[in-house]
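First, one chain by itself in structure tokens, the form predicted alone.
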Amino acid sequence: MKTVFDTGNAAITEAAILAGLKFYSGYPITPATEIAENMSRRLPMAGGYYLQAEDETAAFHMAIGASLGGLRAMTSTSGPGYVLYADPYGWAIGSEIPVVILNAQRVGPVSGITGAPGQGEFYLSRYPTHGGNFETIVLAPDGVKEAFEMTIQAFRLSERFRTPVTILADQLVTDGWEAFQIPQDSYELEALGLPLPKRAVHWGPDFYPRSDDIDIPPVVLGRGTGGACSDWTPTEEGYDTEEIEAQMKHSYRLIYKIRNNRKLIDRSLLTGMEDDPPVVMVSYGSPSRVVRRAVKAARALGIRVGAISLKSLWPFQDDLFDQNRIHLVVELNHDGQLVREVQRASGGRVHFLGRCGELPTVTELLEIVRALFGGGRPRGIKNVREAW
């Protein structure tokens, strides 16, 4: 292996291209604008396309197009270019089309502050365009490694689920700097599951079937194939239809090809939990990395408490959670996203502490369990929210 120090924007670059990538589009945007750059540069020598796109809707379209072409393909952004991203997630969602998206979340709302770290498209990445009737595959990395290693997992994910998948990282991942490990030989990348199967070409004619199935090579226009790609909802072969029984199995098949197969995507690090403490803080990105110090701190003094790091935000895993536990739960913005899922699937009582632009500490996390251990409630912390 090779150990680089770098960036979280250089290691997602390094991790795509190994993925096999072929084209990138994106538009400048803080703090996402290092991929583009990294990849003008990068893409090219390996043998792919980069291209600037005039804005943000344009360039995820290109990578569609691309992917439609059967190309591995990816595009990046922050959070106002994400939302931006609704009518190209539409067609790749609904049409099926494997696409890996990096959004670098930075704190809101609107344009916000560019140089702090945010987490507010929490529900965003879930519901990215309209319609409803489909589900999403998030990951979130809480550091320059992690975000290597995910990158890679995306478009694997992507093209077995034919799907777009969204990383979905904070400011303080991508703009951060760690030391992370590039494989070297054909063993190293075998370890790290590449080099990833060769692009597949689905030759129909049942492009689009109704079951929940995975591993079905994508639509890929041309080359004789046949296929067809509409945002209307399609026929088996892919053409538009008004019929709601159509609808109803092609949106069966985008909910159910992913939440029948959620333990193929989860990645989620559990800490402290062998022994099933009574107080549990989950978190994902970066404050993950807080609340594990504070976990092994508290532990140090005696105190049982756990740590569920989320690694998949989507689908939601709902069985790591548990009605008998009080949960904290830590996130880098002060309107509470996780949380409500939290409260969701675990039916118990649940704690919130938002913090907005920077992360928590451990001092005031251990004083936060200390009151939940004295079963009151805590106080006199800033930014600290009830239970909801």
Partner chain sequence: MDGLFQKYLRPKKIPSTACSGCGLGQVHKRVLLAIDGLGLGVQDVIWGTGIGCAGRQTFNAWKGDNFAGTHGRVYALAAGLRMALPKEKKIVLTVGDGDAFGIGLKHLLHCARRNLDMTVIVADNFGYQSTGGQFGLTTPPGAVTDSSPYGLSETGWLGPDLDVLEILKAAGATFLARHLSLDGKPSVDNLKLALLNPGFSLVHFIFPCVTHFGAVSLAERDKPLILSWFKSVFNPAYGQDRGESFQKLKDRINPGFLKLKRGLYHDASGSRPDYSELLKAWTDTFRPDRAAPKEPGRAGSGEGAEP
The other form holds:
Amino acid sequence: MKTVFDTGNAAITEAAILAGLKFYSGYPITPATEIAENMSRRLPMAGGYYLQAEDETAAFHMAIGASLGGLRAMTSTSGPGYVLYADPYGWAIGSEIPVVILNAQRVGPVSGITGAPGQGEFYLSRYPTHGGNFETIVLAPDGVKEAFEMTIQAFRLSERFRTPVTILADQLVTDGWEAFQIPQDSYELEALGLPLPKRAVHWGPDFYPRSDDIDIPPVVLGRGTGGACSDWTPTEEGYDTEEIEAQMKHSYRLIYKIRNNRKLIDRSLLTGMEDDPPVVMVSYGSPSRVVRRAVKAARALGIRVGAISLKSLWPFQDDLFDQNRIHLVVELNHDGQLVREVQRASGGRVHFLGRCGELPTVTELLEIVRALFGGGRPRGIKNVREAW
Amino acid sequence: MTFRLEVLISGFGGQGVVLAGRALGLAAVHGGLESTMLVSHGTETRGGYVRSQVVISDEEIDSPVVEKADIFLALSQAAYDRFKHLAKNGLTLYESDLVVAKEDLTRQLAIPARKLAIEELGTELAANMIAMGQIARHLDVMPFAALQKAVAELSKRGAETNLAALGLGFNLELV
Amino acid sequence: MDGLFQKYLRPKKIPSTACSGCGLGQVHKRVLLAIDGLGLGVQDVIWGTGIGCAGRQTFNAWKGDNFAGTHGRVYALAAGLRMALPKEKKIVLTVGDGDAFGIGLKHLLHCARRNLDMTVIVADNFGYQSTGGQFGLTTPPGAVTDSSPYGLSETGWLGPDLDVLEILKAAGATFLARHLSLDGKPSVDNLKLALLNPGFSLVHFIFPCVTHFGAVSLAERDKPLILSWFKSVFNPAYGQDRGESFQKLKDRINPGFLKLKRGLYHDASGSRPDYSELLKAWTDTFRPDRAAPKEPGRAGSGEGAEP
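To complete the pair, please output the form predicted together with the partner chain; the form predicted alone was given just before.
Expanding to the full complex; the earlier chain stays at the top.
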């Protein structure tokens, strides 16, 4: 192991290379540019290719093309590029091609504030493309250390489930600095609980299984398998079809291969939940670290409050939420995205603290928690409202 | 006994604010500790600033945000004015050439880092390392050698000057 | 001919679902003849397709490996795939005029700029016919279509002073040719040269659409007459003797509007490298470093982080 002090961008680059990345394509965008820069410098050393695309749509398509040819592939961007991923995202979902996507979220809408952290693509990462009939896998690191580890996990999940995986980070995660360990060989990787993803070639004629099975190799072109994949609804052999029956089987697979194997994806960190506290803060990404500190501070004052830090966002972990608790959702947007999902999942009382461009402070979280205990409705506190 | 140390360094672009934070974070690694740093930039126009928030601990760091700075290094008036409230209970070091201090802080020391850098080392660029040396003087969580090692590693050129500056700052007795 | 189809195409895709009288099958056949003429097998070619008539009709017809991109994106897919394939493997893309010259033009130009080894066959039926017949980037000026009911007023990529192949040439394409689907051996010969070029090749085939372009823009149902009109695209003198009904078609849309050059347009085969091969070779020079990842600690932002 080697311990370094570096950025999330560097951690993601090193982790991807350790996971066997051989192809990266991207388009410069703040705050994900440094991943591209790091890739351009580091990837050749690992025998991989860096291709700078003409736009984000092409970048993702190139990554899919490389993955189709059997190379482990990745692309990264921020919100304005993530929307351009819509077209290839659907292609990769439908043809079941493994690709890892990193989104360093910034404040929006549109170009917004380039260098400020945001969390505006919570739902977009669930519905990154049109047409429905699919589930997505989305992981959310809260810092550099976790970004390192989750990047390797993302490659593994992407291979196992034959689907693109989004790492939904934010600017503080990618641009932030932290001490983290880099394993120097596969033995050290396994010691961290991060076995490397494997890649095999799927041999036909049945390229699209009609089941929820995972660990099926993806279609690879150029190996003489007679493989076929397209944007059309496929038959098992990969022919385009307009049969509704085939569409139903295809939809079933795309949805249930993920839903029925979600134990491999679900991840969260519970803090201060041992004594079933009446008030629970919910968050993901960099705000969750401030939230955990606030729990510690509150507990030191004798306030029974807990925190749920979501590490995987989609499929959403409904089981974590309980209608008998009061939930306070903390996220980096003013419109409230995670809060809707928590309200749906819990069916109980949910409050919302939205910040934009900067993290909330422990002080203000404590103030809100106190208000929730003292009668319940934190009216009059800036940026806090009850969920709808 | 666990500890959490919060250091806030702020000034304007070109003063080596980020490099100073990196040195501190890396020094913590050399000292066997955990560390985080957030870097942010204010607007480029009047009142702009660069800020490094460094947290060092002997256990897993939760929030990387500096809310109660143990040490605040202010290298510009804008930085001093904007962040001094975060260091009410900590120690504030401010660049005497560039900052006019207010009287409302309990513990603050003026450091003539820029002046010393020019007079002793012939370059203004070493001012940040003089200030870092002074910070190290007030830290008891890691040995000075850890910071020296980190600065040597991060100095692409001028490692000698940087280390000399570090030593100068470390041995400086301020009143 | 049956032998050729059986050798290279999947039985399920013969015959294709194209309209009767469509020229697409001829284009497809010319490509197969060129592949056969070069002695290539099903393992040697990876076949990609776009959207629209040209893409949908040819997708997964090839007995070997196949892929189809969303509209206009198959070039970017092929660019990534090129990096993963050994240079012996050929990529053939059959796409339409809307795909190549409309929605996908940017990606197409960047493939040409990098001179990526692929052969793009643009099967051009003068507009968006699979969606029912709207004008496109190669529709003749003045043509009445479902989206230009008063006659097409804007200029596309083909005209007396403008040729999309010129844009591709300027972008760096190393082999360009243009044919009518009815052209025989000359088009097969150019397709062979296109396939042999170790870089970006594009062959533009104009083919007759009888269902929409013929029926609406030429206002004609008689297939031989429609075919004759297409023959006169490259040869304005064609059909002088074909009588009044044919003259009516020529009056409706002047087939000479294009003043297009038929046959070879530009051949700079092998004149500059395929970027994917350059990148692979360059990456290979890092090989000795592969075993030990370099100083990950230096992967970060460095001093440039400050504004």
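Rigid core: the largest C-alpha set superposing within 1.5 Å between the two forms. Since we're looking at a predicted model, the values are computed, not measured. Residue numbers count along the first chain shown, from 1.
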Kindly check if the Cα atom of G131 is displaced 2 angstroms or more between the two forms relative to the superposed rigid core. no
